[in-house]
Structure formats: structure tokens, C-alpha cells
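Only one chain is shown below, in C-alpha cells, and it's the form predicted alone.
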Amino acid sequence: MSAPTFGGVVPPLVTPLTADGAVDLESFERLVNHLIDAGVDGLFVLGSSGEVAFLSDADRTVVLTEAVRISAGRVKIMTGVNDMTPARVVAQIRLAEAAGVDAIVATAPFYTLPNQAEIETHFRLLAAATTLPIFAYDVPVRVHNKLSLDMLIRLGAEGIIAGVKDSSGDDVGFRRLVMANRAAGSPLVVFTGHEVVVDGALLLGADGVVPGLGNVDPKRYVDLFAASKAGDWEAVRRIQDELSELFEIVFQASGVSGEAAGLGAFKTALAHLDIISTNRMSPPVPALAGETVERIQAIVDRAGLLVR
């Protein structure tokens, strides 16, 4: 596995869609250049910003293959594989090879509640099916399992996986998987999904973020990291205060699911900067209108994205 050329800012990208509803490609297509031509290290598509959950598998194809051409080679690309089962999973793995994906990103199984045992051999089944590195996706807000913290570093130390994404919010629990990592002598590349304590994590030793804000502001996110990467870490903490105040876009709707109030403020923000076209959301969650446009319009604008 190939572990090692992972790390970085990897965005989570939203999926673009048309006012009828269908995946926008030329949106896609900005999205995508937008990140890179700000000096992201990779993407990571078809995650829980890019509404995998409500897209059906020639809409994920289309993603891939988009996602593959677009980037031709200047980053990596991540792909999610969620599913219920490791058969299903290894279904939407088949999709990401066939587009020509650097690696996948899978949760444990959902909806059949399995043990820590059986999520360990679903991993291993996976790893059994794929050449791909596979990183393991520790979302236990979606799938109702936290990933056991010896587990990932035995199938790491084992290279059933190539590193983790971890969306627990779990700070201890972090810190823990950090340490532990690195007194096995670092078979595991770290990624923290948090979009606001980013700075925590690249102090403690995380090798990179894939932070859903970073669709919104990746330079931001670009210049923390190498910052971090200086050892400026006053320089650090004074980007992530401004990334954080930027963040305030997702508590600005009410009323409404969180799906909508934040996946539906980054969609929001990116209609307002013109790199998306709309700010639609699958159904049935609904595209955020009104005054809670305008509240994040005028956040995004004390930013400074427009003039950047």
C-alpha cells in the first residue's frame, strides 16, 4: 500500500447539482479547480459532504470518472464506498476502480449493528477484494459504532488498512489513536475531519485534515498546514481563529436538519462566490432560502473570499 503519499488538506467535495437535480459537471468541474488550483493535497469525493448517502450508483459513477478527469493526476483522489454490508461495499469499490481512484474511504457496516469483531473482518474482507489503500472512516455519529482504537492499529501494523479518517469528535479519543499510532511505529496516515480544531490536531501529530469547510476557503486550510509544517504556530492558531469565525455559516439556519443546515451553508457559500451554480440539496433535505442566505452571504463576505 501507498500509504505514505497521503496527507495534506483533502477536501470533502460537495456534489454540485442542477436546479432540476441532476449532478452539475460544470460546477463540478470549478469546484474541482478551485481546490487544486489553491494547493490542495488531494480530494476525497462521495464523503458525507458529497451526499453519498442520497446518490444512486450511476450518479457515484459519474462523480468518480469527473472527479479522475478533472484532476488528471495533479492530486489524489479519495472516494467514499459506504454501505450497508461488506458484499455492498465491495460493489461501489468496483465503481472506484473502474474510474481510477488512489484510494477508498470506508465506515463500518451500518444499519446491521455489528461488534467491534465484525467490523474487524469487514475491513479484512474489503482489503481481501481491492488493491486500493483502504482508509477506515471512524464516523460514529452515522453509523453507530466508534472504531476500536487497538483494531485500526492492528489492521494498520497487519496493512489490511493505510490510515484513518476520523470524524468521531473525539478529542481523547484522538490523542489516544495518535499516540498509539506512533509507538507502533506510524503504520497509520491520520487524518482529522474537524473543521475548527484543526490546529489541535496538526499539533498532536495528525498528517493532514479533510475539512468540509475547505470547499468554501482551501487556502486557508493550505496555509494552516504549511504553517503548521514551519512550526509557526502562532501563525497556525490566528488561521484557524479566522477558519472558525467563516464556520459560524452553519449555525445560521434553524429549523431544519443539520444535513441541511450545514451541508446546505458550504453549498450556499459556493453559489455566493460563483463556483457552484446552485445551492439545491438532494431531496427531500431542502435548499436553505431567505434571510439565512444573507446571514451567510454576509459572512462569507467579512472574509474576504470574493476579493482573495
Given for the second form:
Protein chains: 4
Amino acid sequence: MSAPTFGGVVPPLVTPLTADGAVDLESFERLVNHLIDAGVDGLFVLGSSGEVAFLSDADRTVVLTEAVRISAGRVKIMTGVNDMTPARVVAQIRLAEAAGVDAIVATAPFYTLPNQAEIETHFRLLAAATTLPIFAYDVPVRVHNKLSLDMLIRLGAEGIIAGVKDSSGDDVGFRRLVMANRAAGSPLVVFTGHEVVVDGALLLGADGVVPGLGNVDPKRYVDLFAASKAGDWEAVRRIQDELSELFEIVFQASGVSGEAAGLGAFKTALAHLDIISTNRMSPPVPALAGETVERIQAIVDRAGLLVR
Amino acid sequence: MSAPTFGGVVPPLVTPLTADGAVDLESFERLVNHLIDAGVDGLFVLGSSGEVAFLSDADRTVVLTEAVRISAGRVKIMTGVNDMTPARVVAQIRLAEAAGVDAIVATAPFYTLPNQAEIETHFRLLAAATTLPIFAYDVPVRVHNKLSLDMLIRLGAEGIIAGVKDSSGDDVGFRRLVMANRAAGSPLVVFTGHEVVVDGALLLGADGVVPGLGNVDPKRYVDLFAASKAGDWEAVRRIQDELSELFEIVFQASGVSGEAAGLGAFKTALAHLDIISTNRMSPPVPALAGETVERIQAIVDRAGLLVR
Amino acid sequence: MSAPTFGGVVPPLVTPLTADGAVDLESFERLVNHLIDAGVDGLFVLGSSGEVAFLSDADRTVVLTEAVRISAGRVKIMTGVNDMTPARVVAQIRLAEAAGVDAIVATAPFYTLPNQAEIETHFRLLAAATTLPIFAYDVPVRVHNKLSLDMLIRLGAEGIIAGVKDSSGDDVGFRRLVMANRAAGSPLVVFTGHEVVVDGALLLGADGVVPGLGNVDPKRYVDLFAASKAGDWEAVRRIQDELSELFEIVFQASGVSGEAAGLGAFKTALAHLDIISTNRMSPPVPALAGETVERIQAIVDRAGLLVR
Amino acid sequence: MSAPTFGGVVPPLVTPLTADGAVDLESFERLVNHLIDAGVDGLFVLGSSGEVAFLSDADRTVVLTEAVRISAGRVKIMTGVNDMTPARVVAQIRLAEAAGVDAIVATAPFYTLPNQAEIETHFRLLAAATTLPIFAYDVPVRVHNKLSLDMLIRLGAEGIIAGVKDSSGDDVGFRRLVMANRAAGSPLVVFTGHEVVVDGALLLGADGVVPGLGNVDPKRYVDLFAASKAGDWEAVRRIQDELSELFEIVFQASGVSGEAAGLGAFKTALAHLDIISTNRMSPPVPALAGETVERIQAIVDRAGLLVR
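If the one shown is the form predicted alone, what is the structure of the form predicted in complex with a further copy of the same chain?
Below, the chain from earlier opens the complete complex, with every other chain and molecule after it.
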């Protein structure tokens, strides 16, 4: 029996909270099973969607440990090791290793003001500190640097990184990455982190997708991915259009932060579906409320997700 | 006989220059015929690719007049009316009307610091000043504002604008625009202005493409569009990959401006193909030279474009 | 008799409009005399504060011609030659030359995406096209490039530019410019374009100031500059604090563009002082209205400006 | 005996490293004494200049403990509590409290995408978690949000924050902050974090300065501050000009990150002055080397700092 490989649909799990603000382990278990039952290929815990930046080390450890326990080897577990610089990221890697995850996902340094050479050194230092596969997370909206194409291909060819999770919003760059990776013998597993352009990403050759919306509707992403493998692009488009309609939940709030609107919508939808218990967010982010919640619920209902 | 409609492949023509820096009318005629012979659906003159920002009003008039004369009704002519504010854009619209083009393409105000309400007023003032169809050109990298989705749909529904040329680099926003337009009864013709993600754009429902690279290889874009209409998405992807390889010409220069690298590459390729006479750029932009030119020529040759 | 030199207080005049939107020549004459009577050292017409980006060439010509006629040699006239690229700026320079102004003020290219080398070529081409002194206008918030220190000093040393109007908001860069200019033998006349940090700018060695707020209260800027020349820095600070209180007029509007809030406040104050007839702005910018106007009037009244 | 108050010259200490990359405690002790002997009013440890983002929690604890031990109550100790969100910053506050510092300095959340309301909640949560005075650190170049004027005044008036360290580079905003604070009864102690515009900042009413360059030349900053208190603004300017010449050390490197160039220059100068042992930086930042080091040493020598 060969080890499961990376790729396909790997949702970045939200981290459910109780009404008191603690990590809600019961909800988390329901969420993990909800996703695995839907047929996802892997789980990405402690990503931006998992509010990693808001969680203490103790809470991060709980999430990691529980994810490994609940999934019980059914799918691969990737995890964010979110911190500013090599010395601090390595401390996070140790938590991930102790919990027994399968791969880590690391951004460029942030808060600091690195150039591309320092970013490359950063990834090399992480690789020297662990045997876990490393995925580079390209998220300039948060870290304010784009990972350069040449660097990614070079780090892939040398085995420093195993893949890329692209949340750069740069579709031209994404195609160039996929093409350059193919020309280099495909050392990298390339994921798109965007929810509503997965059809195009798969058409051009992406290996997988890490969709925050996949928390809410994992089944359609699984179907979409299968249709792409079958070459049925009309089906891919149709399912993507349905998911894109559902994605409108993230645009319902106004006057709140992007975190509150986007992650808050995912949690609000999951609470509406009784998968998690509350739509509570980590401080200082407020939970969505009032008419925004109602609009989100209506969109979820229109998508036909309420099966209970 | 019905009027030709907007959509399909509409390359934004470069403006060829002589060695003295004048508009090169002979080269321009060859370019227009090169594109029409390849089967394009329309021509977009005086866009960013046409160096509109660099041309005097006299030169703009020459380009417009010649484009209309040479195309002789074979395809529709769209034109940029590039200036900062309504009063000044209207003066450009008068030049376009006098030349007899079929539609105009206008950006948000720039240099000034408008909000979305002022941008909307801007388009309303332009529409009040002309009977020509107006396409909104969404190009935040140049004007530093993104056109809002709600505004575009509202202006479309009211008949203020006829369509959108999207060069925003925001693929999520592009899908939302296409979906919202469809939900509104498709009042807008939606073009993507990006060269290497046309496959995905067409899969999700774009009406056409305005590819700068289409100056160099119009035939492949025509074939790609036809394949999409036929639902042959594997062919679409294959042709897009070939075009994406060719698009690498814009990444060959280093240490020069985006204008010099990108438009300079298009002109360098066209000169190599003997369609235009020089790769000269408008001041203060230098022409590409030396090894950069050789690398571009090699890429063009690999694409199998040199048929003479 | 020697020619007047550049420096000191040079307000960037607003362009008054009639209720119909035409340039209001009577108001403009009152404004020019208001400023000269207050003792300003020069006038800057057709700057950003003069809504240059919104005016047709015909209106620009009217403003230039009238400014020269009314000032009648009492003070120097500087003028903006606002357009995107060398070919188009030179056309604006011709208007300025025909009107008989004393100097021109030019930005880096905009809308296009130049690098510093192209920006330098831009200024060299302008200098080759005119004998008028050229001031480089450093305004990254509008043109999205900062003029490099090395380039400015080099262009000054070669006599390509006569000075710099710094509206970059980069106070560290401003001090470095003043120091580098001094080390180079002071080839440049260095103006700050910021209203509320003139005390510090003069303390560190600026040659003058181009304050939009100087339309409203030219006398205090003249007094402030005189106090700095006398080395009375406590007086400089006191006057600057008074002007800074008055500058709060630009922060009274909400939900409108920067143009509407800032220039709109200057025009609203000037209309309240009966110097100009309306606070109307050029399309698509709305005039300020309602309680915003009342708040601005109250601030103006507190400053003791209403002498009629 | 009253408690020492906050204000005056408070240098943000670099964190010296040994050749092995460990915190160099001997160098740190020399640095602390170098600064206190020069007459500074306080010490700011674990700021951006202290490479806080690069240090593990263990190293942070060492720095805090040593700073408190060495200073032995001679001056106040402020410290950065650098992390992304309230839950994680509070963990850092616990380290600071355990070490016995006098005040903490906190930024807005980063990596996350907060709005101003969430930023305000963030500071309120920190205040609820500690009795230490909190200084808000306004550093948009790192956290990509500017702290709003209204929020800062409100938090000051309510006693949530004790002051502001402004490294925003927005001199207009800084003057508005100082004026609004004065109008509110001066609840805030306002520091500028910029090295070369301290003269203007003190003229307009700043309470103190946190200059990275103060590591290298604390005496001149102490003299400058004293001259400002004496109202001798010509002396203030002269000393500031000398410091500005010295500040050119940060512009000597090319092709490296801002961190490497700026902090690297401070460390290189301090090593040249034999105050610290190496100019080594924390990974992934390289130490400056070669001709860059020589140019920095020459600038330091010209400033007359090499007294040994």
C-alpha cells in the first residue's frame, strides 16, 4: 500500500469556537468528519481560514492533536506554522511534528521587510530544521511579498519545498508557475487557494485546491475535481458556477473587516448547517449578526445544502 | 444585413513608429491587415498597447483615421479616449467621432483621486456627450481604482455603458462580473484583457478577449476562441498553453519599465516577423536591444510564427 | 533691477468656477489680488489645487492668460503643464509659453508605468523643448512614483531643472533632498507642498512653500515665512499651529473623494470670505454642501479671517 | 521621590549577537551602559530595531531580564510585545511583566486584516490584561494599517493607552495627533520614531523621540532634546543636521532588504565603535560586508564618534 499523495481537494478548516471562546472540540470533530465523509483528499488545519494568527500555542496544539486523532490516517493532514521568522516558525514546526501531521505550510517572513533572497533563505532554514514536506504559502495580501517564480521552481527542484499553495490572486503568475513547474519535471504540487476560479485553475493544470468555501460545501468541490479528471469541462463549469453563487456569502457583510466578513461567513454557514455550534470569531474579530446572518442563511439554503 | 456585434478576439493594436519616431503608416496598414486576415473580430486602437498615453492629439487622429480607412468596415473599430477627466475625455471622444470609429473605451479618471461615486458620474457624463457605445476599461494598475461590480452592472442595465474591458488582474472579481451580468440579463459585453488566462475566462463565460499578444499571434487567439465555441476545452487549453509560452517574450527584459518590457516585446516580435519596421517606442521609453531582442526572437521562432 | 527670484510663499491657486461651471474670471481676479496684496512671493496656477486635471486646454489657456495679465509682473507666475508623457506635456508647455508665465511645474509621467530612468529622460526632453525654468513636482499619491534623490540632484546640477515642489509626504526624503542640494551647491530651489509642517520644513532649510491653504490665509503664511527668516522659531510654531487649526477644514467632509474634501474645503472657505463666488467643483467632483459647509465656515470664523 | 516619567530620548536598542548567533550579553551590557551614560531618558528593548520579530521567546526573555538587571532602575524600560493578535500578544505581555519592565509597546494586529474597530478592540483587550502602561506603536510600513487619530485620542482619554510611538512617516498626521492630544488635555505621551526630523517634531510639540540611530550617537540626541527645551532652535537644527549626515549610514547598502540595510548599518557602526562585538543579524538577514561596511565606518568617523 502506497502512501497517499498530496493534491485534490484540501479544505482549510475553520477552527470552531464555543460561546466562551474556547476551541470547540465537538464541533471540530463534526467538521473533520463532514469533510472526510464528503470525499476530500486532505485537510489543511491552522491556515488563515483556521484563524491560526489568533490562536495561542496551546490552542494550536489542541487543534493539531485532534485533527490527527480524528482523521486517523484517512486523509493527509497539512498544517500552518504561522509566525514571522525562521526561529519562531521552527518553534511552530516542533508543535506540528509532535502532533504527527503529514506536511507543513509556511509563508514568507512577515512584519519584517525581507527581499526575495531572504525569503529564499527562510525556506531553506525551515527545510534544514524538519523532515516534514514543506508547502510554500504565497499570500501577498497578508505578508506583502509575492513569492518569485524562479525561487519557487529552484526550491522545488532542490527538494526544499514540496509544493505551493497559491493565494496570490495573480492568475497570470499562477499559470506561469504551473507551466514552469511542468517544464522542470513537476517537482511541485501546486494548489490554488481561490474558491471561484478553480475551473480555470484545473483546466490549466493545477494539482489541487484549498478552498475556504470547501468547509461549507466539500461535496461540490469533490465533484468538480472529479469532473475535471474526467475531462467533462461543461460539468466543471456548472459546478463552479454553483459554488460561485454560494461564495456570495462572503460579500454579505458591510462595515466589517475582511476576516469578519469572509471567515465569519464560513462559520455562519457551518453553524446554520449544524456542523459547528456557533459562528463566534476569535478576538478582536466580531461574529456576524442580524440581517447579514439571514442573508447568508438564505444563500446557503438556495444552494440546497440543508439536508437535515 | 445586420451590424456586426462586439465580442470575440479584438487585439489592442500597437502603434508602429518609424526610425524617426513618427507614426509609421505603412507598418500600421500591414498590422491591420495581418490581424483582419487572421480572422479577428474587431480592432482596438489607441489602447494602452497602442501607446495612447504617449501620442499627441495629432498622432491619435492619424491612427484613428487610418484604422477606419484600412479596415473599411471589415471589422468593428474600438478606440481609447485616454485622458484624465470628463472635460478632457470628451475632447478625445470628438476626435474618435470625427474619425468614424464604432465604439470608445474609457477608463476611470486618473491623476485625480476619485471615489466610486465620482467614477460613476464620469461615465454618465461621457454617455451624455456621445452616441457611441462606451466600454469601461478596468485597469487599476494604471488608474489606481477598481471599477466596482455594482456600478458596472447598474451602468450596463441603464444603457450607459455597452461593456467592460477587464484588465484588473482580479480573476475573482471577473467571475463575479460575468455572473452578475448574466443574472441581469447580459446588458454588458465582457472582455478580458489578459493574454494567458483566456481559456479560463472563456470557460466561465467571457464574451471576448483583448490580448496585446494578439498583435503577434492573432491566429491562435482566433482558433482558441473558435474551439471554446465548439466546446473543445482540451483544444482551448492546448492553444492557450502555446500562447502562454509565446507570452514569455514580455518577461525577457530586465532593468526596464513594464512598458518597455511588455509593449517593447510585442513590437520586437512584430518587427522580427516583418509586420512592422522597427521596435522603436515612444519617448521616454527605450526600445529593447541586444540579447533581450535575441531571446524574444528565439521564442517567436519556437512558436512557428516566422512563415515568410 | 534684478529679476525676482523663486522661493518664499507661492500658493497654488484654486480655479474659481461660476454656477454654470465656467471659469469665473472675476473671482479669479479677486483671488490673485487677495494673494498678492497679502504679500506672497509668487503664484502657482494650474496645479493640482487649480484642478488642472479637470480643465480643457481652452480653460487652461484662459487661466494662464488672466494670471499673467492680472499679476502684471508684481510676482512670478509658475504653472502646471499637466499631462501624461513628454509629447503631451510639451503641448502644454506651448500654452504656458504663449501666455508668458515665468516657470513650469511638471510631474513624472503618469498612467504609464515608468522607471526612474524613463522619468529622468522625461525631464530632459522637457528641458530640451523650452527655455522656461522647470520645477519637478514630486507627488507620488497622484503619479505613483517618487522622484529619486540622486536624479533630482543630478538634474539640478546640470541645469535641467530649477527646483522641486515636494508633495511626497516623505519628510525623511525631504530632509535628505535639502541636505544633498546644499552639499551640491544649492542648484535647486526646494519647495514643500505641505500645509501644516512648514515650520519644520523651514527649520531644516526649505526655500519656500506651496500651500493650498495659502489661498485661504496667505497672510499667515507670509508672516510665518518672515518669522523664519528672522529666526523667531517660537513665532513660526505659533503661526503654524494657527494654520494647522485652520487646515482642519479639509477633514470635515466624509464619504467624498479627497479632491472633493480638500479642494472643496478651500473653495468653500474662499466663498465664505467672499473672495470667490461659488464653491463649485469641476465634474465629476461634487461641491461640498450642508453641515460640512457650516463646519468649515465655523473653523474659518474661529481663525479670524472674516474681515469684511 | 517621584517615579521617572516617560518622554525625552528613548533609543530602541539593537540586540547584539555573537558570531554563533546567540544573544551577546556582554555586548548588550556595554550598549545599555553606553546609552545610559550618554544621558538617555529611557530604553526601548525588543522594538523593530531590536529584531524582536526574529527572536524566540527564550531570547526575548533573556533580553528583557538583562535590560532590567543592567539598567537597575536608572531609567525606565519600555519593551515591544510583538505578535499578531490579542491572545498571542498577551502571552508576550506575561514575559514582560515577569521581567519587570515599566511599559509595553504594542502594534495593531498584523498578518490578519483588521479594520479600525478591531484595532481598537485589540488595544482594549491588551489593557484589560495588564496594569503596565501601553504605548501604541503606529508602524504602517510593517502592519499595513495606520492608527486613526480619533481612536488614539479616545484610547488616551480613557486611560487605555499611555502614549504613542509614531513611525508612520506621516508628518501631517503627526502634527494633527500632537494638536488633538493637546486639545484633549495631553493624555498621551507622543514619541516620534523618525531619526532625521526630530527638530521639526520637537518644534511642533512632540514629547520625545525613539531614534534607532540613537544606539550609535545617543549623546547628540540628548543634546538636541536639551537644546529644544532651552528654545535654542538654531542649535537644534545644527545638531539634527549632524545626525542626519550620520543617518546616511542606512543608505549605503544596495541590493539588500530594508532590515539588512538599516539595522545592519546600526550594528555595523556599533561594532566599529567597539560597543558590540559583531554586526551579525538574525537569520535570514545577512550581515553587511565589504565596501558597504567601509563606507559606513567612514561616515561614523566623520561624525567624530570614535573616541577610544
